[in-house]
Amino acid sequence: MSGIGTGYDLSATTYSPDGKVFQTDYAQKAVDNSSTALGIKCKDGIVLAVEKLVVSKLLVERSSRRIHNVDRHAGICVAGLLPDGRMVVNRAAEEASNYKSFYGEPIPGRVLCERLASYMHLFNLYWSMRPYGTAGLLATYDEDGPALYLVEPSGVAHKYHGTAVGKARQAVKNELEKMKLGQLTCREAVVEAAKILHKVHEEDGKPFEIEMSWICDDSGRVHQRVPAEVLAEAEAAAKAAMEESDMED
């Protein structure tokens, strides 16, 4: 009975007999069922990308943002419940602002990751709160160079060369493992990310758009959206690759 959460999933403060916290597991499930997002660490920076389903023909293009600025040297891509994601982004921005106000310098990526993870873990400790149903891919570029982190709803955080979250996370990870990420430039990674998202897109027949950002030498080590012309070229290359693959099949 404990394996399905009955009686043990009413609060984030209750462990099941086999050591699970079901509310935390449910929050992670919200992330796993969301649109696919990925991050790639390249030799000159970080690229973040996410697929976004176009839920209505009346939707203004690129209006529902998944990637946000935290500071000039940091940005975050959220997956899962978007309102929860905005709260996490706001907290990350506050941490960055407070650190700079107190110490007079930008917050290091490692410190920002640890503080954000601690904040998310806090919501797994009290019965009056629920865990955030969101995960964040955090991209930073500080004096130690570019870094990519993943912060999960439980408060667990890891540093990656490349990773993904969402529905097609495993398929994306399989593609990333085939690549020599340390030899890619961010411009090359933008094209590869577009190809991967088109390849693993699971909602057949449903239109989607890709949102991308980077923080690299080309952007002046400032986190910003990938320029429209660069993204358009990447999507064209991705669609051409898909058509070529379909012809071969």
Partner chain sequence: MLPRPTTHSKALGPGVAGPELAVATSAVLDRPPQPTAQRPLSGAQAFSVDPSLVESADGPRQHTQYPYVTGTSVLAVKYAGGVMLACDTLGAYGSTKRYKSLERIIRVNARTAVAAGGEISDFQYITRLLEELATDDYRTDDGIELGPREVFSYLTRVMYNRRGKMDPLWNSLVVGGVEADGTVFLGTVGMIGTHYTDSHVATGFGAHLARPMFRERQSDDMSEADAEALLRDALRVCYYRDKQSINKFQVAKATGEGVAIGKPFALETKWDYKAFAAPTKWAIGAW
The other form holds:
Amino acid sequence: MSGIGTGYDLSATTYSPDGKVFQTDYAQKAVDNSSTALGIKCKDGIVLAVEKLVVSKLLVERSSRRIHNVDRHAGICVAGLLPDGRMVVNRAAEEASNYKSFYGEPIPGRVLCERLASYMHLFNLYWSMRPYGTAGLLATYDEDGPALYLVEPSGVAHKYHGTAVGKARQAVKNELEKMKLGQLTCREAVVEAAKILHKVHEEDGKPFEIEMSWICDDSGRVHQRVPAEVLAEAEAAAKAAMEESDMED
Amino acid sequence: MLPRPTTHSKALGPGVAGPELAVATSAVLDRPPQPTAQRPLSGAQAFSVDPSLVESADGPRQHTQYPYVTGTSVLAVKYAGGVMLACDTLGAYGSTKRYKSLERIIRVNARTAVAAGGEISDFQYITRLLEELATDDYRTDDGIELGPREVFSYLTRVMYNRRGKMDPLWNSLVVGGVEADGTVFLGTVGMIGTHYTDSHVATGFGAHLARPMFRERQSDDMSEADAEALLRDALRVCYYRDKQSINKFQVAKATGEGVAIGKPFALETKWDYKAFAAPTKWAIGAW
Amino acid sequence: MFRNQYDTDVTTWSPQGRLFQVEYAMEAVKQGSCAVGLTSKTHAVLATLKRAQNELSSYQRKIFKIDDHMGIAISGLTADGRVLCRYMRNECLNHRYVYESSMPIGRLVRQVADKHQVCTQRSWKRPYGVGLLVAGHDARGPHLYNTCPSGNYWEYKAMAIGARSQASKTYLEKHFEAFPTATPEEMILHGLRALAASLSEGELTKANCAVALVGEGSSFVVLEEDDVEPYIQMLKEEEGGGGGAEPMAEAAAEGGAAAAEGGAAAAADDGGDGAAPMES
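Moving from the form predicted on its own to the form predicted together with its partner chain:
In what comes next, the whole complex appears, and the chain from above leads the way.
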């Protein structure tokens, strides 16, 4: 049922007659309209990737990041409203550093995810605030190995083998489901992620750049941006694959 | 007036100044500010002490007046292209040689090393602060890292702030490293915030035993081998005359290539000097 | 102009996932007069067009020095801009106090943007109605950033904000490839030409424009009045010499040069471009 015009959809503290909190759904819309981001869990780590539209040629290349370091062993890729995303990243960094100073060891991914989810959930509880218009793909590598989580505006969080958010999430998920995620290495996943993002971008043809990070054995289990040359290689492979498939058509 | 978080209050570390979470979540989540010695309700949290919180029924607090587990002198010299720091690895509990493998030199980042004498637990706290600063730089990921001069400045502010709160960190610190433009930096800061930079520094007993040697033999363009030989000689002298030291040392180098902290080693010593047999013979007034 | 029930409160999402109050705040930026910024390999330059409330008043200052290595140009609600200016100055001073060094530009801009964000999420606040162009020079060279009320910020090679800034942007897009190697003087002239493109009537005078320069080895300096006069003369000579007229703004009628910055004066709509959309 649509909530538009009923008056039940104006506050995060209002239920509609059939039990929905529309403001939370609307915040999710902001994420759904955003540029596409994806995360892949590989056998040796996690790869995060996001497309960014280049709205002006005056912009400095690779500025306004969507992937951030949270701690050495954790990183977040934010979809949706970038300013909201940064606040979530700030909170994650605080949680990580508080945990470290209290327990003397890095925050486990599971705990970080839980705390972020609680934090985002808080903004669904008061009329005086709005839910965050952002979702975070969280990549961590701790004692239990690599893990990928998705934290949504509602405060819901799940652990994934692979997932996507943003405009083309469905198309990306279809691609991910075809892949054998458990057998992939991060190096291979970087290429796959580039291919997927180029493919879902085929139709609109707008200029975009890809931001990618990984946390794996290659990166010393430290979350970092995928090295420029590795990313360039992956993008070249993606473009080559696109042309190949064009020839077949 | 509500305590207002400033960015540097967070940088100065938890418990030093300001609320722990610099980004207030919302009025709903904010607790009303609780006064502490470090954060009185006056609002001038970084720079003042609320006497009522320092003093208890038993009079002024005194637990800050003595160190417990201590490290002795730190020596450091500049040489061509870098800085070399040296100290022993003892943590003494009073006069007891309690911990014999304490590493007192840390790498802050690619360009900076810090070494400490004095209360070891305070140094471990300082280590945590510096780790957090380095992690902040890593998080920002903008290619900017604190240089040794900035680390030094930060430490002088921390030390002076704590002394101003009558709760000093009981350390003498030595900061060495190489700036991005290649300039070599060496400085020291004491427990009450006194600080200076020089071509060679030594803390504690070393200021009396090692610095005369440094003044004679150190020059900023000396070779790495000469610098290491000088430090070894100085360490040996310190070891002979300082009862709070042991024959297990570490030398660290901070150069343009990075910070390298060496493995612990022992020095050749010789105890059958005649003067050692009758130590008071030429020392007028000794007994 | 009541549009719908979702646009009166900053804590209400529209069914499409938009925040109208924030979008309206971004309109306030377009009400302010034009500000231009550009960077070369060594320097960053700001150029602004100042307005006077009426003939008897002074021109409203739009460039503020933050620290020796950084300054801002504002467009929109001047009062909001001054609040942010004070915050930025304070942060720079704190950084200087603790580290005895100048604050990295990008880190401060991010903090300012986070400050903006907070005002887009609390019912008892309103978004800042001001856009900033931050120009500065740090260990990583010269930088130009643009912040906007939504809490977004971008790093630019060159950018213009404010009323009819599209014309200035057009100029910048046409010439930005020449900027990296330009001398500071050429940069100032580029800035002024871009600024002139946004004029609806009249011309640049020493009274109505101000320029600022910061770069490697030179701290932030504002050129006003007699200091900016020589550059305006150079532009005039250029035009007089038939050196090619610069693209002038298509006349988009506006409520007169006396319109208060973002005030209650006539709404100027420069075609809905201006500030970039909230997300991109």
